[in-house]
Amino acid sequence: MLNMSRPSTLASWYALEQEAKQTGNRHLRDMSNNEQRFKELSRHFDGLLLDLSKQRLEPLTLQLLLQLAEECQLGTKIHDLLSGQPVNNSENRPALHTALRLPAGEELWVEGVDVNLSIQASLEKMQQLVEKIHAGQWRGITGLPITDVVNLGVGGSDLGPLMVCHALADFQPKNITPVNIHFASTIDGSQLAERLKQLNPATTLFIFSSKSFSTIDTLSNANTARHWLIDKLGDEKLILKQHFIGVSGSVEKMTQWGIAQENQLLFWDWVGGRYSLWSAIGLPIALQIGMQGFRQLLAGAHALDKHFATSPLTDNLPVLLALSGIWNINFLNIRAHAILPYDGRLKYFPDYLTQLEMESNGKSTTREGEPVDYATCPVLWGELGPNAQHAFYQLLHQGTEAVNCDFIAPVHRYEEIEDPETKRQFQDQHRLSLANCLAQSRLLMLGDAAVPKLDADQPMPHMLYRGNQPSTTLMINELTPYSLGQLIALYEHKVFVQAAIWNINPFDQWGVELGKKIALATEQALLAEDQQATSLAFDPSTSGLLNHCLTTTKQP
């Protein structure tokens, strides 16, 4: 991996500078009268539709993005991400999550190893489980087929996989056994405790999934589950094979905790969490559509791969959508990043999307450790789009806040349906949620003008729209397993391009250890039965609440 100086060092960093003192200034309702603008900054690949027309720039401004890519040698840095340098340069190996979407057959060789003979190995592995369940043919200990699997996991172990599974829910294979799957994450067991209390124990597996297979907050509900199960149908040496999968990245340990050999799964330490629903952690999602849908998933990724690798970056979609994002957010100052789906089965996209890239490049220090002198990550929210006009819309359209948002929606839904009225009323309810997309997206940037008025409205102050709010629109032609997965690998190409631009490491999280090593040490305090010994090691502040914590009784 090349290294280089802070970029705000460079040529092409001042003249963006000097580019935002001009056009910056510019308001979008101007920027608009070319009738060009929607030919200029658009580009389509393979169903999907990138729009930045709607972006806070002009064509000189995307040819200077595109010269400060140039003089980061983003192509360099593409080509040592997809063939297997070690980019991820803290902790001195590969981020491969990109291998886990080749075909069979294709080869990528790391270190004198073919990577792909495992994976496609560990594939094969899944695809055996998963027929095993879809066929009835995994029981529990009482003989009786499974019917619901639970997902025990945090972070991308349980982000990817639960979006997945909601997204794409309807595509769940014909002519099988159906199981239900569920999700459980939170530390405290309250989303797990919901869960037992509707499932039956003795119809009921278990995915244990954890890289270290350490992770206090996964082990705390497995440990939990596993005693359910102990409790309501005894025998704890068949429940550990017969309700438990575990995948991990670590052998050693699922073994020690009781995973039989032939239920575990494994993955590697170039796969990071939030970047892992490719590998086995998306057992889930296989069960949820089938292997074959999650194969379809594998090649949407991978054409999305192709296309980055290989694209000019002047057509290039991730590219072009993380050099829009530096402008906003190293020239215009917009550090507020809102993610807006127009279709419900996205539900769960936004949050995904603030891990993969709050966690990526949430970092304040370049890949040779030096304080950077720029902006990085801004600060990414969102909720479905229909619902968020009737909640946090009102400060995008009159906030003083301003905010670049990323609408995205299918063109086409519900044509599954046979029967024709039923089929009408859902295409009828899609439409209008695509008008309301297309709609939003165009006051936030005209304002006012968006809205012809009669030269006798006098709107009072209140009631005015600023407009010159910076959007992206994203189209797909229909949300299926293999759209689905060029969506989500175009975004893992936008924070990687924005982190080689930035010059800092997007595939290590030292910010999330520290807290996870203090928190330990904070529950050992809570235990201690010397409160006031405890005070001494702690700031003024948290001693005050953990004393709190010890001497508050319980309400009768």
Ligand code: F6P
The other form holds:
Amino acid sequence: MLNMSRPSTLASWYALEQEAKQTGNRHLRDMSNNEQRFKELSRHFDGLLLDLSKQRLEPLTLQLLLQLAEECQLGTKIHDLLSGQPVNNSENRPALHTALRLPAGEELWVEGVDVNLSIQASLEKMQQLVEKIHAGQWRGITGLPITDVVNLGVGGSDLGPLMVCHALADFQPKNITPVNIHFASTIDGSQLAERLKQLNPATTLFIFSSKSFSTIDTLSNANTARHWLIDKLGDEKLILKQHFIGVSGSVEKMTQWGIAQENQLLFWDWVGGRYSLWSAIGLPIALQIGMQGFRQLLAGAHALDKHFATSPLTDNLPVLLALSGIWNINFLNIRAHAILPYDGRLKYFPDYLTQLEMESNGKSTTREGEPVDYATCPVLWGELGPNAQHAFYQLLHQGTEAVNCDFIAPVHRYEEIEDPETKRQFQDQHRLSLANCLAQSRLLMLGDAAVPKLDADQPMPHMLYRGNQPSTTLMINELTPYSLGQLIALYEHKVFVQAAIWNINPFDQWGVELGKKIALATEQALLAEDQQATSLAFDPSTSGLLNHCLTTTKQP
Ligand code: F6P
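Show the other one: the form predicted in complex with the named molecule, since we just had the form predicted alone.
Once more the chain from above appears, this time first in line as the rest of the complex follows.
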């Protein structure tokens, strides 16, 4: 019987399997000869270029992939997402991060409520806080203005803001009292300890950033920060009022912990953690680039949302990016994916995408609860391309694993530098970086054929480059709040499209829950007096490790 919940039963899936037997066996070197290839396999939108011409596919393959998207009713699913249907079916709620970037005045009615009204109100409150801090009017309890802000969060309450703050550090507005933004996420306290060494408690403000306001990692960092401030400054009540802002989905929990009501920024349960940088979770971003910059970030994402909603699938950038991934994962069996930005400002972009993609689509049951019989999210990792060239590109060029790579680069950089000589130096460096980006993707595609043979000598086997590694090139005109907003939204929608094809729910993360629970029981065991009794509750391997921790004394 045809099982419609699995795409693997669809006619286009079968056609793609047949296509893989043909095209999948051809070397990229042979495919790349076609003069029309770049034109046929690349698309532009609003300063973005998506180039699939180094993917192991032909225009016909793309047609079949688009048929698969049609058969999976992608158009309807996109509409459901954007109109606030409960697409997160295991938690019975919408996933409305796209609503967070709606322009003021645009309405979105969900269950009888125009959600944009509360979104705009939240942006207003955020703006007031940001302006107060930037004007030097937010004072610590000794009366000094705030100079440093530490974001305490983890996962989506850390990775998105961290990535954007780093990427857009050059966009700090003029005419404000600048504040330094720091991040601490690790449960062991090591990042926080490092930060506290350098900070002045009198001028430091903490953002306790957690959708649930109960994640133990963030809670323990926030408790440590609170004790540090009490220890240094004394008055707990005033400290909570003047040195902490809370960002969460739960007023009750923020109030219970002690966050003053006027310092609470709220967001909604229909914003997933890894999709939340557009909400008040983006407060560190707004502090870094100002509210105007933050609104530019939202505007870029909104432009991409509109493109996603209205462009035909064949010209739709997130759809094409997603489909090329589906081709690699499900038909060419390529299960590793590297993210390689050629711009140091995008240092944390691979980390951010790791959560976005793997926490969203690292699933193995369909929306109806059946096991999938096809691969879903690949193993994703990445690093700044130029640095990775000196680290793991060896494996890409000569290892045994096939890896799909995303090369990401801006075309223009350093235009704003005033001194001509300094500008020339830095632009030379940017040109070098671009050249490396284009050279590496070419070498991965062609292998040895990238370099003309000067003599008849055969290279030694250890010098061979086999090529045929697929890659996508994504170019932005220049990195700005607007283009970064586009880039992030592009990947968010790519993840959604892949989930739609695989018929999985990208908006829940049940696979992280059990670990949290059993960590608590394990902590109790580490506190226990009676080692023997403690060990009995655990498997032999874990008991052995627990006993080791409980009995090992510190070496002198
Ligand atoms: O444990 C995973 C997770 O729930 C992520 O989905 C989320 O981004 C992160 O933890 C942080 O959650 P919270 O913002 O509720 O502290």
